[in-house]
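Just one chain follows, in the form predicted alone, and it is written as structure tokens.
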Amino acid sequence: MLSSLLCVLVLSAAPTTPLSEPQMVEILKTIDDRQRNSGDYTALAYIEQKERDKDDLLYEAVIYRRDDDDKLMILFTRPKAEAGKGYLRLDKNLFFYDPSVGKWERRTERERIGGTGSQRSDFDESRLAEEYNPTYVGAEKLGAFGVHQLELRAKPGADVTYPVMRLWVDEKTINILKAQELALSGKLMRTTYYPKWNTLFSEDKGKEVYFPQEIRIYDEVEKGNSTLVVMRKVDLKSLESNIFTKAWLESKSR
């Protein structure tokens, strides 16, 4: 009933009225809690890696979320070479494990997911209420869409891969078509548009969970480099616990 409303306060404001705070405070809480699923969550991911002067590279990867407990787990599978390496997400840490040297490492927020243009961010489930305070920027047009874009900046404590974000949130489905992340010194870092959304029923949400089909990554650092994220297999079932731990994916690596 909530999501309802705000979706008929948003459609009914003008598109020169700035949104309130509560109004755009309560955007970001309809699109964490869609993307949150109360059970568990596996998605099959394949990402392609493009890089200036470089050959293209391919990576499958098998993605495991528990989003009650905030916990990630995130398998390589493809190609050989990396099969096996992977990330695990705990109590705020992530941390990566490369069964070449069989040793844990921890990693920050802007790690580069198996040396892709892909983040944590980009696999796990959105918390961007609970991160960010929002700004109206204003109502204009994304291609045929019309959109709401709004300035994201981190609250105080919160451990985020960058401290300024844009989105560009589609009026009618309130599903974010692009995002920019930017340095504290207002650099531009990336910019990621969001084509494709798609649901899936969740028996033990009672209703459908959103998720990106499709992510495509541009980096603005080093330009000509972009990532593509394509999400396959998405599937909702109860997971094993002990998939969560560091034991496991050592198991997978032997």
The other form holds:
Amino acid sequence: MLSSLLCVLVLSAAPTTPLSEPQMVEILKTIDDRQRNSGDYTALAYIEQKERDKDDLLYEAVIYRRDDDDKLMILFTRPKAEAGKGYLRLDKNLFFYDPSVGKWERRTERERIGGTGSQRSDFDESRLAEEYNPTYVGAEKLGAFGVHQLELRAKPGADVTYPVMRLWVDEKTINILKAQELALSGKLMRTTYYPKWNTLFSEDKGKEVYFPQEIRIYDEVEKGNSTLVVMRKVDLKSLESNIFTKAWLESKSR
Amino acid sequence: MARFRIMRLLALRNLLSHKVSSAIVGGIIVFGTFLVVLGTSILDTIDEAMARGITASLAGHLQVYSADAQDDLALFGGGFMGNAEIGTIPDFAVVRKKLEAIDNVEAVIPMGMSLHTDVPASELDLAITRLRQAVATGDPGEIDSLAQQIRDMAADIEEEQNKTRAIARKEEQVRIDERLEILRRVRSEAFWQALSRTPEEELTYLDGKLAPLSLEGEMLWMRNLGTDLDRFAERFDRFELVAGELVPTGRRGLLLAERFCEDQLKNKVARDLDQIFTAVTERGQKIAQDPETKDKARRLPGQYRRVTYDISPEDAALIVERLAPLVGVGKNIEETIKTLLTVTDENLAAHHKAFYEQVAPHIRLYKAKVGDTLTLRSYTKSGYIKSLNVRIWGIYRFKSLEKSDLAGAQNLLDIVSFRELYGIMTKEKQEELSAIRKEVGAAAVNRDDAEAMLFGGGDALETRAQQTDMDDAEIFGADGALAVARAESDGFDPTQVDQGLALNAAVILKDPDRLDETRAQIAAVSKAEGLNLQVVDWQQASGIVGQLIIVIRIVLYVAIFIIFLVALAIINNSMVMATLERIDEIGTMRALGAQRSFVMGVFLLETLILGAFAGLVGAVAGAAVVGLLGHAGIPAPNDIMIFVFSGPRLFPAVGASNVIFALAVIFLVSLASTFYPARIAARISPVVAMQSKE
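Could I see the form predicted in complex with its partner chain next, after the form predicted alone?
Let us now look at the entire complex, which starts with that chain.
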């Protein structure tokens, strides 16, 4: 809490001064720490994919996270034809389960969740400080907000979706407002906006947990495609110990 | 009559007195006629063979599909290989009823081609999945066997990792050491003892830690033709079942194409060995000389693991013992297989035979076989991913097209399963999605306005949320589990086959000679009944390859045209020369009372006699060569030509029409080429002829 406060105070006091590397790392740690929960995390998410000349794809899904063990599960609940399908992240593996055929498949880090533009990293815990090295690009305006722009490059061996990211961080609240993800060649792949952040007090953590209430993802390769993720409900209560297993996910469909 | 006789004698005398020029012109005519007879005979035979092959295997005589199609129908693959946007026939039953009412229509069969994938899994993933099932069912024998298999695979991966470590940089070595630690743990006795105590923990370790260290499974792409399987087998007489059985009426199922099994499902080592064997025995290539075959043979022994992974310890001992006389004694299974796969021109036949007799029965020779269930997956038209388990009932091929990859690229799927995988957006589904969207009430934000709309107002970025209890009952309902939309069952009401959409339909005619007439009738019925269909013949429907014959015919006609253009110029030139040489003679003839028409007639007759004689020689020669080829057959050099020939060899036959056409062409060319010199000759006056002498 103290480090976050200091971070906010330091950055607010000198908005146009280029940030030093330690300051940037501190920002990333703050962002990560705010979203991390010591206990478990359950969210009800709405995911909507729009593609040019195609019908919209819509899902309702429950996201389960246990940050201490780096575990994640996404379980689709609606529409009814998609109910029971789910993703399970174990260590560095992402598995997909389809109960209609009773099969598990190994998927890659860049898996488009349910065929939408969202990816595993959009729902998983934030590990920016652990996975990336930052450099300062500059201070600028994003709409009505003053922001710092940082460029992040993946650390060697880090298991990340994209090797390069650009972040626009609000000077005052240290929330990410915009992110761009790039391929190693420098090609822009996605632009993501986080217009609203919610906070919720966690008893396990003893302080607030941050989560984006709304994520808007724009595909920069397939122009015109966009994805909206809305976190409709968040619950920080403890989950069953055996929940992050293939057997549990299988048991949740009949 | 006497006049004609004199003309004929004069023409013959002229031909014989100018032997060289007659021989040159005659030779050109012989060659031209020979080419026309040979070329048109071969093309006509190809046309007939293709018509028989394509109409009786996949296309029918005519095909109908939506008039609103964005792409052309290409049954044997165009630029879209099965995913062309050809629209839909929403209600096939109506189309069938209306078209089968036309007197020459024998049958209308629904079709729909689509690309599906089978869920990929590596050998290790498969073994772990089977182990998970064995643990769940408590089968100790299966658990022990799979445990040994997984440990062997881990040992092989460990060997590879150690080799990589030896040449890796320091930072990479650290990561390899982590992998080696995982492999050592999985190979330890302690790990497998723990499996009985904490199975989920150990299985998760295998899934999460060990499986990623092996090669990923290869994605299996399948080009599946959804159709009415009963009527397909009945109406297309090239269809032939080679293994298993037909899909029973009212059951879901797949009939795999034999070529697909050989090219896509067969163990890669067996496939490579087959390719080397075919290159040497059928194409006469030498491993030592042909670079491609040599390279394939060089890489073959290194792939021995693709064989040894499948062999159980008991089978391994048997294989080692039986192969010892061929590969040497004292070798373990790995060395035995490596030696067996080391092939040369000398040992290939023996090693190929030994592989199929001693090794193949103990391995999974094909990734899937009759009786297995494949999980087909597709991106549906509604955007969602749909998976379906479908049983393989049999393996089929098209007679005489057994070796064509093009004709054997598509598997046959029951149309009810095809429709599910095609997955159009239904009204019911749309309403469900609208209800979800309404519940959330999120507004769409255009990409270009996003920053202004989302951040322009300076609204508070942070909001304190309320803790919401999300209990299981709320998510999963009273049953504690979600109701899953599974395929209704393995069977369906057979009337469903006609009740629903198709992408296209094959029309089989009673009398194929009335194709054009029936095509027009179908177009008229479609217009009158509002069926919104377009009709194409089998050649158009088969795509680029089917239309290859048109290209070949154009090339042949252009070649013939050029040859006869040259012949025309040479004949014309030689006759002009002959005219100039014969001015005296023509002048004398004219002075003696010969009419212009007589002179002209002599020249025309001269060329016609030469043309008739040379043309007949050329036609006989062409017919003789066609006869010889018809006896021996022309081998198809590649897959496309197997398809074009509708078999591995083409047996051309000459028809009267080919000879008549060739002679008619020669007649016209002869006349055309002589007309100008004959006119010059006819215009020579006796006075001018005599003056030129002075």
